[in-house]
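There is one chain below, alone, in C-alpha cells, taken in the form predicted on its own.
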Amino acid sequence: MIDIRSLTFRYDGAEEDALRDVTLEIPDGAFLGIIGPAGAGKTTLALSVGGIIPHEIRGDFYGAVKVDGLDTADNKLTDLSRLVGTVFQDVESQIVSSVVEDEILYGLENFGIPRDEIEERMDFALGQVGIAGLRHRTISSLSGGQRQKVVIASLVALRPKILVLDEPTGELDPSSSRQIFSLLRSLNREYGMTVVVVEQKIMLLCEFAERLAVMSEGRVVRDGTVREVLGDIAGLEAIGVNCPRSALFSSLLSEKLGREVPVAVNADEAVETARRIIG
C-alpha cells in the first residue's frame, strides 16, 4: 500500500507550497489516475511516491509517505527504487546508455537480476512496449516518443511492485498511447502491479484506470472510482479539469431530461445510453 499522510512540500526558493496537507491511500494492485489543472501538484505528488522527493529534490517536507511499510524519507532511494519504478515527465534525465539494449540491461544488472532471467525479461519488456525492432538502435537516433517507450520498457523489465508514470504518453501518437495504457492494464491485472498515472489525456485515462484522484492547488480534492469522480462535472470544470465528452454527454442528458442519467465513462457507454433513451 502507498500511504500518504498530511504531506506538505515546498520547493527550495518557492514562495508557496506545491503540496498542502495531502492524505491519500492507494491499495496494493490499484490502477489510479491523477488529474487536475496545470500547477495542481500532480508531478510533485508522483515524485514523492517514489522518494525522488525529498532525496533528490530538496525543499521543506512535512508529513509522511510510506510505500509497502517503508517511510520514503527514512529509507535510501536505492531501496525504494526496488519497489517503485518512476517514469519522469522528462525522460531524457533517466537515460544513461547510448544503445537501447544497454539501457534496459543497465537496470537489470544493477538490480542483481539473475543472468538466466535477463534475456527473457528484456525480450518481454521490448515486446510488450512494442519496440523489439529498436533493440540495437542508438538512443540518439530515436524520436522523443521512442525514447519514452525505452524508459518504460526498462522499468517493465525490472517488474517493480509499483509503477508511477508522469505523463507517459506526452510524446506519443493516439495509437501508441493506447498501446502503453493497454500494457499498464495488463501489468496491473496479470502481475498485480500498482499503477499510478498522471495524465492529461483524461478520456483515455478513464478508460483504463479504476480510480481517480483530483488535485487542485496542491490538494487532493476528490478521490473515488472513475464513475464517482466523473459524476461531478460541475465541480471538475470549476477547477479547470477538461472532462471526457462521454461524461459531458451524460450530464447534458440529465439536465435536459430532468432526471439523473448514469455517467458514461467512455464512448461505447455514451452510445448505449443514447440507444436506451431513444428506445
Ligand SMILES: Nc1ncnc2c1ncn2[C@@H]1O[C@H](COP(=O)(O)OP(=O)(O)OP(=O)(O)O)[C@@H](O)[C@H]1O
Given for the second form:
Amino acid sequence: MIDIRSLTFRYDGAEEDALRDVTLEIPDGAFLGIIGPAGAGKTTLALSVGGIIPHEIRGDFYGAVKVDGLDTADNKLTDLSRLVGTVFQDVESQIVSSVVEDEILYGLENFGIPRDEIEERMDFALGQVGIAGLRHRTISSLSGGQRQKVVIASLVALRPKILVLDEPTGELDPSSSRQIFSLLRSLNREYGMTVVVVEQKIMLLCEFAERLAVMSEGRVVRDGTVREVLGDIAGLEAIGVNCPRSALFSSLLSEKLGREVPVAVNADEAVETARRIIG
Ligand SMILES: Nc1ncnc2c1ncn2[C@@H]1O[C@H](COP(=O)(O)OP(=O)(O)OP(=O)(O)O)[C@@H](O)[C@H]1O
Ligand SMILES: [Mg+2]
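Can I have the other form now, the form predicted in complex with the named molecule, not the form predicted on its own?
Now the complete complex, all chains and molecules, led by this one.
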C-alpha cells in the first residue's frame, strides 16, 4: 500500500507549498488516475511516491509517505526504486541509452540482476509491453509512443510493485494513447501491479482507471471511484477540471428531469441512459 500522510512540500526557493497536507491511501493493485489543473501539484505528488522527492529534489518536506511500510524519507532511493518505478513527465530526460535493449539492460545491471536472469527479464519486459520487435532498434528512430513503451519496459523489467506515470500520453496521438492505457491495464490486471497515472485526457482515464484523485492548489480535493468522483460535475467544473461529456450529459439530464440519473462514465453508458429515458 502507498500511505501518504499529511504531506506538505515546498520546493527550495519557492514562495508557496506545492503540496498542502495531502493524505491519500492507495491500496495494492489499484489503478488510480490523478487529475487536476496545471500547477495543482500532480507531478510533485507523483515524484513523492517513489521518493524522488525528498531524495533528489530538495525542499521543505513535512508528513510521511510509506510504501509497503517503508518510509520514503528514511530509505535509500535505490531501495525504493525496487518497489516503485516512475515514468517522468519528460520521458526523454529519462532515456540513457541509444539502443532499446541497452536501455533495458542498464536498469537490470544497475540492480545487480544475475546474468542468467537478465535474458528472461528482458524477454518478459519486451513481450509484456509489446515491443519485442524493437529490441535492436536505435531509440532515435522510434516514435514518441514507442519511446514511452521502451521506458515502461525498462521499468517492468525491474518488476516493481508500483508503476507511477506522469502524463505518459502527453505527446501521443489518440491511438497510441489508448495502447499505453491498454498496456497499463494488462500490467495491472495480469501482474497485480499498482498503477498510478497522472493524465489530462480525462475520457481515456475514466475508461481505464478504477479510482480518481482530483488535485487543486496542492491538495487532494476528491478521492474515490471514478463513478463517485464524476458524480459531482459542478464541483469538478468549479475546480477547473474538464469533465467527460458523458458525465455532463447525465448531470444535465438529472437537472432537467428533476430526479437522479446514474452518472454516465463513458459514451456507451450515456447512450444506454438516453435509451432508457426516451423509452
Ligand atoms: N522545481 C520547482 N521549483 C519550484 N517550484 C516548482 C517546481 N516544480 C513545480 N513547482 C511549483 O509547484 C506547484 C505544483 O507544480 P506541479 O508541477 O506539481 O504541478 P502539476 O499539477 O504537475 O502541473 P502540470 O499540469 O502543469 O504538469 C506549482 O505552483 C509549480 O509552479
Ligand atoms: Mg505535471
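Computed from a prediction, not measured in an experiment: that's the story for all the values here. Just so we're on the same page, rigid core means the largest C-alpha set that superposes within 1.5 Å between forms. Positions refer to the first chain, counted from 1.
- A summary of the domain motion between these two forms places the hinge between the two rigid parts at 159, out of the options 43, 113, 159, 232.
- Treated as two rigid parts, the chain shows its smaller part rotated by 13° relative to the larger one between these two forms, based on C-alpha superpositions.
- Core superposition gives residue 135 a CA displacement of 2.5 Å between these two forms.
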